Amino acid sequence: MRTFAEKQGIYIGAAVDAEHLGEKNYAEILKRQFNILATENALKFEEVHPKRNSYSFANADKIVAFAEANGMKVRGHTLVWHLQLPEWVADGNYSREEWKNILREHIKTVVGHYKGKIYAWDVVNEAINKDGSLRENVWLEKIGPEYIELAFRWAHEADPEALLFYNDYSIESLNPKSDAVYELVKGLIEKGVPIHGVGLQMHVSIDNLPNLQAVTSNIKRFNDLGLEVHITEMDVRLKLPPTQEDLTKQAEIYRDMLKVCLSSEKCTAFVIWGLTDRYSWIPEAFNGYGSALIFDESYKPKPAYYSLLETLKES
């Protein structure tokens, strides 16, 4: 896929876990098939900044080094989120200024550590509710709505060359949540806040399909603001055990979403949230579901892999 994606001028990628990079099949498939990697967990607050005065970059460093050695870009995920926070943050009791200092120092330290090495950052992740309101979280409660603007400004100060994204789920189609994200990023642009793109996570199932025309229209309106769009976390979960019909349908969904991306003006990356069904968050998060990725548990390519490959060849 990598060869054909590069001919199309698009990044094709996967989220990776540093601990699996030592597995030959895992590493070889990544090198051969993808030209961008996402840090699945290694840069989430809890893992990279476990104590107030200490950082743990080892796993993220491994991913970045692997990417550099193999001519790949890296998407850094994620600087500001309401989940996977260390206890000192989740249970913290600080003044508003201290909270701002905590977030500023975290962003500047993490982004600064990878200055020039990470192509794009998910700066703020999942800050909007389904109804379009701001999600109640520690940052909103302790700092206020401006935490979003501040996060982008601090990230840009730490690495002016990195692309900065807002990332969320269930915003691939046209709905109150994606409308609110549109208004949020439009407002940031109007304030001169450095934001370069929107990430559509695209966690879907064959029973819950986004409308292709709505996805196309949604990407266009973000593009019309001057923003890039990345598909950032795509997977298509199936009821277990999947039938051949399920796998065929899954392949069609992957294909259709890639086609929408390729046909859009500035949809510049298509990233799958994992590589192999052997390592996937889906079975734990969705009881009775799995088989969401394009390689099975034995690293064998599934119909979804071939559908992406053929689409990249044809376009």
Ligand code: 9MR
Given for the second form:
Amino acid sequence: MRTFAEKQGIYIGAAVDAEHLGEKNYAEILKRQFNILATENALKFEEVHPKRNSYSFANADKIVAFAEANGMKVRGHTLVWHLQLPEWVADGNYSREEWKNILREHIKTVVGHYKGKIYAWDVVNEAINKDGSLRENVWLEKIGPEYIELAFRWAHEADPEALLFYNDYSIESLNPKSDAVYELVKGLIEKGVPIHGVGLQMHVSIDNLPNLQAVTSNIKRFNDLGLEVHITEMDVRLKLPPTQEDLTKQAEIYRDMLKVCLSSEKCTAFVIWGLTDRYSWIPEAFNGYGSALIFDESYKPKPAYYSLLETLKES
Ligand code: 9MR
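Please move on to the form predicted together with this ligand, as the form predicted alone is already shown.
Complete assembly follows, chain above in first position.
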């Protein structure tokens, strides 16, 4: 896929776990198929900064080195989120100034460690609720709504070349949540905050699909603000065990979303949230569901893989 993606001027990627890079199948398929990797968990706060005074870069370093060795870009995920926080943050008791210092130091250290090596960062992840209000999280509570713009400014200071994204789920279509994200990023741009893109996660299922026309218009409105769009975490969960019909439907959805991305002015990356159904967050999070990715549990390409490949070949 990566050869054809390059010709189309798009990055095609998968989220990876450093733990599996030593597996032959896993590593070989990644190298052959993809030209961008996302750090699924390795750069989340609790993983990379488990204690106030200690960072743990080993896993993310492995992913970045693997990507570099194989001519791939990296999407760094994620600097500011409400989940996967270490105890010293989740249960921390500090003054507002200290909270700002904690977030500033975290961002500057992590982004600084990968300066020039991480192509795009999900700076702020999932900060908006379904109704469009700001999510109540530790950062909002302790710092206030300006934590968002501060995070982008600090990330930019640490690596002025990196592309900085706001990333969220259920904002693929036109709805109150994506409207709020639109207003948020528009406001940031107006204030001169360094933001370069919006990430549409795209966790979908075959019975709950975003409308293609609405996704197209949504991407367009972000592009019209001068922002890039990345599809950042695509998967299409199926009821287990999937039927042949389900797999065909799934292939169509992957194809349709890639087509929408390719036909947009600046939808520049299409990243799947994992490589193989062997390792995916879906079965744990959605009881009775799985089979959401494009390679099955024994690394066999599924119809969805072929539909993406064919779509990248066409033009
Ligand atoms: O795939 C990730 C899984 O391994 C973790 O257990 C989970 C913890 O919340 O996070 C998953 O990734 C999430 C991503 O970081 C943000 N968007 C939603 C993803 C699925 O939950």
